[in-house]
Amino acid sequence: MRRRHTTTRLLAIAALALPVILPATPAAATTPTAPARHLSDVIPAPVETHPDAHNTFRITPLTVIRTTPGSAAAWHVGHQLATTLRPATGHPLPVLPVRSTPLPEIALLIGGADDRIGQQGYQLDVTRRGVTIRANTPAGLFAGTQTLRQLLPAEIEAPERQRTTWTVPGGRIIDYPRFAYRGAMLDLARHFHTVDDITAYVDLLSQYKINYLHLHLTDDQGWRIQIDSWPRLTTVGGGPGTGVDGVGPGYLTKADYKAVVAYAAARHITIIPEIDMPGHTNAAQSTYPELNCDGVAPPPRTDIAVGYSSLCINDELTYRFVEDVIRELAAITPGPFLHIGGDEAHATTDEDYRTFMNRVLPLVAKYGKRASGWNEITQADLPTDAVAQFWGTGTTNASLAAAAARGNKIIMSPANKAYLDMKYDANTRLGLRWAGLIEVSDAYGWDPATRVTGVGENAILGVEAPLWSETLRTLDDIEYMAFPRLPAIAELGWSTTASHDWESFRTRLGEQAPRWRLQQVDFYPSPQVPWI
């Protein structure tokens, strides 16, 4: 197979496409030329930027996207980038897995970057000749393309061709994450959200270098994942009348779940499924009476109360049920984590709670997964590879600090800082306020490594922004509560502490508004942010 293309061949590739994709632009799509961008204008803030005003690159009809020869993964990232850029630019942007071209290019290359970038970082260089993104992994390449996307005028998000100058500011970016884990959580149990809603959220998350999506699949109000060995969990526990106020029915089939996993993986986001237990289990217990100690099914619950349900800790059927669920879910989850909940088990005694967790944690390992759970799991005998997710509102937690001292990693999700379902202010049309009101400055104004005494930088795996769905119904609702606070949490997870600056962040956040409008993101226009 020939691996090199001649100059004539490359020029022909670009030229042949021009008559097809460069029609006259309709007047309705016309926009003024966007102001120049700067390397430091992106979210999350890069580690290093070295601007060079003399080396601005312009994307033209002859520009190609070049990828590392022989790397299907690099070609796939290139194809994703081309798919993003083509509608607005109207340029063909062919993706070529070749060693060199004579054409203006965006090169996506594996290897050859700064030694510091690790497995998730990238190096981005812009000259008049082209843009070059180098990374050690496809995930790093993808992260670099999301930065490139923000360096282009906002109109790049338009669904059709715009009249503008597609320029990239010159210079170099060296960038890599502070924490390996940067997550978001979406609650499907209190109100079911469709595959289309989840994948739309994945698209938005990926733009801000979020790399984990935690799906809360079960709770008192609904069971949202197919389990073949307990089939009524979904048809009854996730059926009509389930969800808060009885208006959130639905569930993911295994095929749906696999589709979500694959879609997220293509955007370098790993899905983490959660089965909450031993509390938050009323949907299962009201469906299967035998899961109750007295063999009597409690009525379904559609309110938002917590802490009243518990599996029967001393019944072996409980552990057969739990193992069936873990086995089936692990089999369709390629990612490393399986979240077992463990929060607000107020109807379970402390002794029974430890008994339960000490039986269940080995089951997660048995099926090849790494256990994670809410911070209450630190009360059990945790294996050192288990991850605890802190959701409290305080700054001390003795069992969490003890787990960190033993070597357990911690994900920081303090409810009064990171919970995206909290209202922005007293008049916010959606959300709750039990953990407090969270404006954008509150979501941005904390440090994961100093939040809880005894849980320092080395103990932190990362951060996560949970979004509970008691008051949510639609994708617009998801977007309204997540944006603009989600980018704040994303920056806390990616960017250095030295770059943490509220004035800089609020300015950069305000510059995201035109992109969100073009993407039809229903964001909250916080008065704290100078929106463009």
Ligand code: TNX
Second form
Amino acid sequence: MRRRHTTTRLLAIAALALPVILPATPAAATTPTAPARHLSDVIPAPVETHPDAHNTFRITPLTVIRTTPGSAAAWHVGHQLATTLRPATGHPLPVLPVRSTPLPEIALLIGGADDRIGQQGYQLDVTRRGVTIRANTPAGLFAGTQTLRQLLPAEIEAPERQRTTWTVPGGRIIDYPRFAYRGAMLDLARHFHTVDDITAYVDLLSQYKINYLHLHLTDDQGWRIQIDSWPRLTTVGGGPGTGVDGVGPGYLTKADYKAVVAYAAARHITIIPEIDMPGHTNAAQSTYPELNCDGVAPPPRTDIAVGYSSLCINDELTYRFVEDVIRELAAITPGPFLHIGGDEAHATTDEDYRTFMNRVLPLVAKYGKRASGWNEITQADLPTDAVAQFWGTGTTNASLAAAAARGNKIIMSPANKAYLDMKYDANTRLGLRWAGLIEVSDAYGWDPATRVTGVGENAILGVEAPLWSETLRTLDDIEYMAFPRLPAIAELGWSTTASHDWESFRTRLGEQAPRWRLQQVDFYPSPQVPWI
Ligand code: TNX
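To complete the pair, please output the form predicted in complex with the ligand; the form predicted on its own was given just before.
In what comes next, the whole complex appears, and the chain from above leads the way.
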């Protein structure tokens, strides 16, 4: 069990007016100084770091967080940072949307940074006077604050105040992502995961600059999202007895889903909903007999077999169903993508698969969304804005390479590298092993742009680490499989190939352990990593 991260505890602090700035704890010259961190001790590795040992900054009771005046979004990022730093520092850290202060400050400013940082990057400067994070967008500012958290001692994540001097190493970081898309995926279908579990995962993802969370909402074993026009999908298809072994029931109401979307958006993470079709549909078909060609509902399934279900391709009712689902889901999804699955449709003929996808892809566009799907969708006639997600274990895929050549963007999730549900080694209690065992060095040891022939740097939108839930029930289970491999995938998505270095990575990973212990992240203590 894990305590919710401190950023989720909203402190209602009236920080708009300059408060009486008094030390919350008597300033003590004798307080211990937590061990200094280095400017490059960050995951994902920043593009450029320029340390300046003479210019460290100390957070004190007088420190204020200053944000660009007039930017509510910048103030919000400042408020989130303050909420993270206040409990352990015991300092008031007021958040002030003002042009200048005479006080030592952590400034979060929109504009004025190095040209290269783009829409997601940031520039971070640390001098004796303060920390300045500059970015072109609130997302960039937020990314900069996640770097700042890692530059502070792990104890900054502690729930109770400590009498410590909090020191930020001096210098400059210029940082921006290699790929625009850095994703994670959670499977709610095999075992349902609650809003609290999903948002706790969002907190962890956002620390590593992950900016998309793909939710696998439907599968053979369960349907996990409310659809008003087909109400039994959730009450029956997601009801008691659903999930693997019948012990993973539950579903997101639309209100739950909107809450997840908003929570993620506040951490600059976009939700991508997936409805898997035309296979992986037994939960819907066992609930509604009319979704079957013979009109007979198959029994619910709680095993982990794949590839046996298929929607009825030549029945108009199928497309009414699919359109209803897409319409309702698109209406509650502010993000650009809607994922239509398309994997392992072994019970659908190739011809039927193409017929189906060629009807469904335009429906996604009709409701204003950009389609994404597992790599099998490249067998259909894809619009050029559609995105294919590679999940194979090999290094060739002709249909994927052809789609890339036609201009479709690709997300890389090779199952033998990026699948967080694969066991670490033969003794791992959780997980599957069909794609192989994946130790931390395996998860880190590949390059998205050279993995599949014909799918190079320019074709790649980014990387994603899927976490399938056949064997996972609790948040602890999720954490154990995701940590420490998720940070490896996050670094592959963000950092330059020039910085790719296993020795450096495993050292920096080992330094994350105290933070995870304080956050009560149930990580796998891989023997490959020098944990501190
Ligand atoms: C394959 S990967 C699947 C999922 C399973 C997963 C387990 C993919 C697109 N389909 O249905 O949950 O393997 O690792």
